[in-house]
Amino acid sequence: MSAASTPSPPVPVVALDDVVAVIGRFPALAGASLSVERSEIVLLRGANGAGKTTLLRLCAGLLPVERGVGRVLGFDLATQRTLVRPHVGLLGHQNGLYLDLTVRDNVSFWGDTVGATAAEIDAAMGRMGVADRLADVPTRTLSAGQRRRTSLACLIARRSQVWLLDEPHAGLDADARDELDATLRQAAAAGATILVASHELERAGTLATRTVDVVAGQVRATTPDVANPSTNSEREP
């Protein structure tokens, strides 16, 4: 009888090795290396301009790899950027909504890209509190907080394998923040991988399974804890 084979180690969902990404002529990532496994919630911590947003955009397939090796869900970020995009959800500083469409139309648009059912779309809207009276309201008439809720509902409806969130709690009231946190924990438990860039270290730190320091375009340290928030008091514009 042949000996049982040793199972292969899991392939990281995000695997960056000495990655350089250039915006204009500026190396916004200058040799960043990072490995993230399935179901992790990783907090990206760093000062303004450190490269957190660039790292998220790179993982979303929106920036090319100039040097090094980068893979997300097995897709090569140098040659397969368009292939990774349907599998990731990016929430940046801008909400990415179509302002002339209603709340329901926006969520339905993104849900339809992955074949979400009407029930799933309704559930996503209800989860973020934009169902009922807000469902058929044009998005341009919403408050900033309501638009942020709508963007999060779109993200939920997309059922992405990788969630890339840039200051996701910005503009949300206390109830919406708590609901978002619960949603992220449930998504991770269901197998999603989540990267969160945030200056709200106390709140984001309670979510994260790991904290990564981004300094001058490089990943400098990984720790299970969030350090003193006073060292990261700056706010991104």
Contents of the next structure:
Amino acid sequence: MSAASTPSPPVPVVALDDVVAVIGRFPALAGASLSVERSEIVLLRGANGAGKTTLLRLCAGLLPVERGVGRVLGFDLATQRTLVRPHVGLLGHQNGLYLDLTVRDNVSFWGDTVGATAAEIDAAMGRMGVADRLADVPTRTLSAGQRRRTSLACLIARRSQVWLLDEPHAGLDADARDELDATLRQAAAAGATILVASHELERAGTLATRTVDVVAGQVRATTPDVANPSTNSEREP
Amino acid sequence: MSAWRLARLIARKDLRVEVRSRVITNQVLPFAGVTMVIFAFALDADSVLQRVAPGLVWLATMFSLLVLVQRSFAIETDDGALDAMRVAGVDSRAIFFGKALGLAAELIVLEVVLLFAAVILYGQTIEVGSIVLLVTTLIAATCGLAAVGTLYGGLAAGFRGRETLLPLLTLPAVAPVLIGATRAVEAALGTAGAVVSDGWPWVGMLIVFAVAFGVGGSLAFGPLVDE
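Could you give the coordinates for the form predicted together with the partner chain, as opposed to the form predicted alone above?
The complete assembly is shown below, putting the previous chain first.
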């Protein structure tokens, strides 16, 4: 489904050039420029209200581009923002799960919305470690970390190519955070492009391959992640 | 995936949630049953009860509709699933028709139970010759109620005072269904001297209502949910 409607090779995956996005009458993004390649994990760093969440929502096709040029997976965010939505996954403070349904029910539902096969759904659950013991457990009874993993399994089953994560570590204990980080690294290695907005710089910094500073609606600095030089050298020659 | 297939997927998911949570069997049906019994206490005269039974059935349905709609959208907003569907680019018409389809299935079960309750509690009789009118009325009224409930349920879902807002929006809008369905069921049951042929014009009105809210709702639902 996605292959037929995806325009020619999307390189880079996210390409924003002097983008302005307005919420109400407030310019939440005021000329932001950013380029993200496939399989990168980019940390968006900045104070509250700097525009991190807006940047994620713009990339998810939820906000119109008022000025500038924005492309995600080759889709123009000014004219094709509804087309980009099926290809990206936005995970905010909530998980988007049906709490009365089991883990399998949830992953199957989200996978079915894009016509995923049973094998793809099983594989998504397996990758997130929710395939065996947890598969038939109602999500209401899961821990916060398990719900997060279930939600990420839904993103995989939906064949999301770009993962937009807003404070993904919030509410998780140390073990669950470690699990989440491992999951994200695994997803990036498998080809997903990941943007993470976080205030937990130490945690997210070790995860990211690149760190981007968002200040007053603009991307002010983009630097390789100094906390994780080995990963940087692998990904950014 | 086509909007229709997505709608069926969403309806199936809603019914699966219902099967797992058993809100209809544990909450809505007892609520509707108690409402019918309370009506019987309030109008404790057989002749009055028999005359107003069709109206009481639909009143109980309307009140139960509010519970069902609240529940239908609570499962979408509890953990941000409605937002997730929007972010995932799921066609808003598919969401509307899927939610309405699930709601309609639940309403049909409820209405059948309420009709049986009316037969038992209020001494109503259902003649074989009126079954076609009765079934057509149930289907047409249910479609209208489901469309209105889904439209206003989606609208109210985003507001803090949704518990109060939903009845304020929904009850006036479904008044035509209450009137039409009551008259049609009166004709089907032969209440107050009505005959079966009296019911069909009301069924026509119910169908027009259902189509208008079905089409209008599917067009308006996307912008309403987006806001």
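If you're wondering where the values come from, they're calculated on a predicted model, not measured in any experiment. Only the largest set of C-alpha atoms that superpose within 1.5 Å between the two forms is called the rigid core. Residue numbers count along the first chain shown, from 1.
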Looking at how the chain moves between the two forms, which of 53, 131, 37, 159 is the hinge point between its two rigid parts?
159
Can you give me the hinge-style rotation of the smaller rigid part versus the larger one between the two forms, in degrees?
21
So if we fit the rigid core, how much does the CA of residue 124 shift between the two forms, in Å?
5.0
